[in-house]
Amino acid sequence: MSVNETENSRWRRRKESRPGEIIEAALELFVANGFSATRLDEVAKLAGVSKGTVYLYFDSKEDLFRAVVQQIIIPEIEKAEQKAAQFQGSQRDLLMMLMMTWWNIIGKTRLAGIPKLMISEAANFPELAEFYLEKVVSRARNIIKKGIAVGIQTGEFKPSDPVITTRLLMAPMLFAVIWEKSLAPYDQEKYDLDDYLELHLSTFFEGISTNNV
């Protein structure tokens, strides 16, 4: 391969990777600064491209945020849906596995900043809020809700409203994530997040279980 061919090949690889690099830069800045405060020229600078290059791939900052969700978060939702569909075992074990997976992939990583961002910015960007609710929150809820409904039908769980029970399972974990990304740095009373999660899940499942597994 000639020098020119080698350079052209590198350029093509670089060009193909640019959308991903821009998305990664956007994620970092969205989590650090929030949606409103993030500027596309900052995203471009962090990604090592010009602002014009960003516009070659994304029509707006809103479009870029949707791409972050579609490329980074939705694949994790799809994996969870596949795991749930293929799972062999009790519904408690399934839900425990799903919650721990969410905690390790979302709750304990930079992606934990996205739920906080959406809650704080939803009123200002209703279209993005609707998009996030449809593509992420509703799909995640449906996985959990189905597991709870099956557990109730099989007698593993006590009768309850699956919609409410799903929210009760998810709410303390979401609260912990938001707390860590907001007030935790100023809180003098520290606690271990893994212990918090373990106590929440054990208490929750003891409360809904019929011990008929």
Second form
Protein chains: 2
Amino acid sequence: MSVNETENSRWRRRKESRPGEIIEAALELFVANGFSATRLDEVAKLAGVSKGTVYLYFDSKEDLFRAVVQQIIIPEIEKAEQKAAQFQGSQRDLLMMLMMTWWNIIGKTRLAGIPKLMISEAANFPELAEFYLEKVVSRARNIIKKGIAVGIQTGEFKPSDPVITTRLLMAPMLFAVIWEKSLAPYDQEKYDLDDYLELHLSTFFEGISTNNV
Amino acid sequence: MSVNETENSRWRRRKESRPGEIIEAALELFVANGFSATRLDEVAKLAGVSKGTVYLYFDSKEDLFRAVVQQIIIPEIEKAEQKAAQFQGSQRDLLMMLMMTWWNIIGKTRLAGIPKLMISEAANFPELAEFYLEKVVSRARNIIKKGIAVGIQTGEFKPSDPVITTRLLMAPMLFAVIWEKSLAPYDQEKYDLDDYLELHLSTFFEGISTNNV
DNA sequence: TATTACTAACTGACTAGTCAGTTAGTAATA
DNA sequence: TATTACTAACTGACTAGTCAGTTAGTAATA
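Alongside the form predicted on its own that was just displayed, please also present the structure of the form predicted in complex with another copy of the chain.
Next comes the full complex, this chain leading.
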């Protein structure tokens, strides 16, 4: 029985809180099992409702996923945009701060399941891919790209293509997260993720920085 | 009608060539659509046989996938092992050669679909994950790890954990390939993969190399 | 050399199971 | 009492794997 059904009556009408509870249940199962493998019956059960109720609030499974991203991921992007806009300091420090924030909020939490899910299921769900790219990826990318571009302008970083440099900064972090959610559980060879992250960031910034600090 | 059925009879017995033709058809569809989304009916159709014939030569869909990896990927690993063993030159040049080989044979061919598939489907097919890690990943990793370890020993590279350094060398390449096979088709922001690769390799080796060349 | 008996490669229809989405009816609430 | 949030049983489309039956090819025999 769900936590929310404390009365002994069979059910209660809770129009305001149902959508949020369904989104929370969906998030939990989507990040754990992916999009396809998540059963709407299971989402409903975890949210303490029937599958019919899910369809009362969301048009489709894809619509439910979009709502999850909207509620859970987009607010984090907005926070990051604000942090970046207000930041005082070198572009290296700004980018380090953004990477650590991403790592703490997404990389090492259950939210890491979202990038993993998108990579895995994009080919089978093109509309989700487009949605995610527009609302999440391009926005996140722009924050970083700006830091790189400003750093190049001010002479803090060597000249390079900011598009490619942004991707090279993110790639090892995204790959690590995706690996953890896919093959890592079966991998005999273990390694320390924090050491990995540290070595990546230090060599990356060493590689792109000029020496006139 | 399949290329192989030139007679007007309904079918011919071709015990020797069927398995290879089924493997080729399976490879084609697995790399294009992934493991789950590939229908055995489609594989059979592409190979010019019925689904029953697929089961005559392979025990299951997973068994067919293992046969694909065995036939297509393992020989490439063996070649790389030989190339590395015979190599004369700096460890940097060895690793560059291995990375370019990987890029030319896997990264920019249809075989790029295999790492993408494994990342996407590992969670749902643990036995495939274990097989792939043991037969492919760990073997490929060892070739690179050895180059890094030797380079550290000889003073060509700075001291570091070879396990982590190996992963940092591969991660941006694997991520790029996985991105191409997932979200890239829907991504507005384009970039040049060769430029990406070049910037990665040059900054990576700059980052890990000592200056006493 | 022609016929026939036999083997095994191959087919295609079928089964059992899965799951997103639908809907008729019920019970909570205003 | 009227409205509507919610349930639970249902549908229909999909697919891995099975298996009874068919046919190509071959070897033995007339």
